[in-house]
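In the form predicted on its own, a lone chain appears below as structure tokens.
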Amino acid sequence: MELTDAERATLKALCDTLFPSIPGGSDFLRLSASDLAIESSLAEAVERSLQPGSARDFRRMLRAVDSPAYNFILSGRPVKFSSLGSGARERYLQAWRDSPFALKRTAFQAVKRLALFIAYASPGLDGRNPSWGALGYPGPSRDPPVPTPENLLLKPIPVDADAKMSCDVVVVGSGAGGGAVAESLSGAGYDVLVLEQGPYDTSTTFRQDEMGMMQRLFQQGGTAATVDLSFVLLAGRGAGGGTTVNWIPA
């Protein structure tokens, strides 16, 4: 579901408002949303990662904020968001953030969360996010990964077509619950089949790239949330489920 040119222009105006360039600030703060490619990454997230219903709602929101008729009904002013000055755009979004209407608050949260996540998580055009220096983060390690010992590697069976398999028990999901149940049943002598939607990664396939690994290891690329966007649902997607993305080294 590709965004139209008009929708992309509105999205750019929204991103420029949420992440403006600040003259006199740090190197990072002097960059604009365009410098960080926020709107193009956000457009790709809408087109590729959001569920169809959420993507339709997002596009509907983009058309609404730039519609003079819609804004006249809601605020009594027939304005286009993209034609407002920066200060007026900020006040417009603040009104949506604090609106008594849940739909407007939800729309604000959708754009804000995605735009700011991209600003800080995207690797940038040269593979180094400009915020890393300001945050004191040295960036991904350049050391080669330590291979996982062969005896610890799983051998998953990829299923990309109709297939028949026999077992005593099917466990759906390989996370903390599914993994423990599968191990207990297998230890009791049952033939167990574990189904997992996501990929199987090892030390040689993991990357220290927040954006890429978020898209790979979380449901809906990390965009899953409650309907009103009050809570983001960071559900693991991959071998190990939540235990892969939420763990503390010993």
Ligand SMILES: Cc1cc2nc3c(=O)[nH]c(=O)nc-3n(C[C@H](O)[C@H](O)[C@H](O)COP(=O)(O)OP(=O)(O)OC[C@H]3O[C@@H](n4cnc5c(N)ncnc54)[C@H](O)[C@@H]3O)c2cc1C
Given for the second form:
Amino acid sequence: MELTDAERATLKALCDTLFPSIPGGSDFLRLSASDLAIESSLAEAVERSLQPGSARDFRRMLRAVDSPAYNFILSGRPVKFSSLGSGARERYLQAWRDSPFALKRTAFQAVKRLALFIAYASPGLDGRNPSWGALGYPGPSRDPPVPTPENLLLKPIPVDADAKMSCDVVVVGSGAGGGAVAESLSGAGYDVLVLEQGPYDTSTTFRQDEMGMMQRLFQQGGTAATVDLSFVLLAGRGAGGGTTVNWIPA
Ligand SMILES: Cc1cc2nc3c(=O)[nH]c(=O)nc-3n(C[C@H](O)[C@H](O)[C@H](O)COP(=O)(O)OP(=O)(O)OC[C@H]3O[C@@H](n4cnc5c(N)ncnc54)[C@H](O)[C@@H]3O)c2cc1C
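Swap state to the form predicted in complex with this ligand from the form predicted on its own:
Below: every chain and molecule of the assembly, starting with the one above.
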């Protein structure tokens, strides 16, 4: 569901506080949240990528931080976050970060993690995030991918409707565990079916686009976490499971 204008305005105020433009600093420090399209990408992530329950909680949090009544109940001060000056906004967020109330800490982590991930990983407004140059990162390669030789390709059977198949053993998940079990059983002569919920990627479909690939190849687009958001759960989703995303080429 689309964020309302009021929710977007609060989101913008939060992003501007977490990623403030620092006048007089280097090119990088002068960048604002808007230069990096943080608020619009974050709104899109909430509207399209978060689980429905998490999206509802996120929107509730946006309404809460800008509600004088809610702030009065929680902290005794009837303030609206978006009406505060920049110093007061920082103190407000620091208080949520360190709050004894788990709900406030969770809300702080939700917005901080998503905003900063987008700040550095998203392609930005013109496909080249301005923070990359400042960090010395040349950005994703524009060279066309090297095609995988046809004889190395698996031939997955996409299942997008009811289907009937027969086999000796079904292995659910094609990660480190499932892949090894399937290989052993099949080597022992069993007819094995591996069920995988995620996509099948090869060198022709992988891209160096961090944000797009995170969303495609990680559980819940990389946003999976414990309920209170104190731990992020990075787990692969796709042919190969975690083994597809857990290594760094030499
Ligand atoms: C970023 C990252 C870095 C890592 N670095 C290292 C490292 O350096 N060294 C190391 O030893 N380990 C590392 N790991 C951990 C390692 O990858 C995992 O421990 C390992 O892959 C777990 O294997 P698994 O088979 O239990 O699960 P996974 O590899 O996670 O595979 C589970 C698969 O099952 C699929 N699946 C789940 N539920 C269903 C369902 N209901 N229906 C169909 N499919 C389903 C998922 O989509 C997934 O593809 C890393 C993991 C990550 C995410």
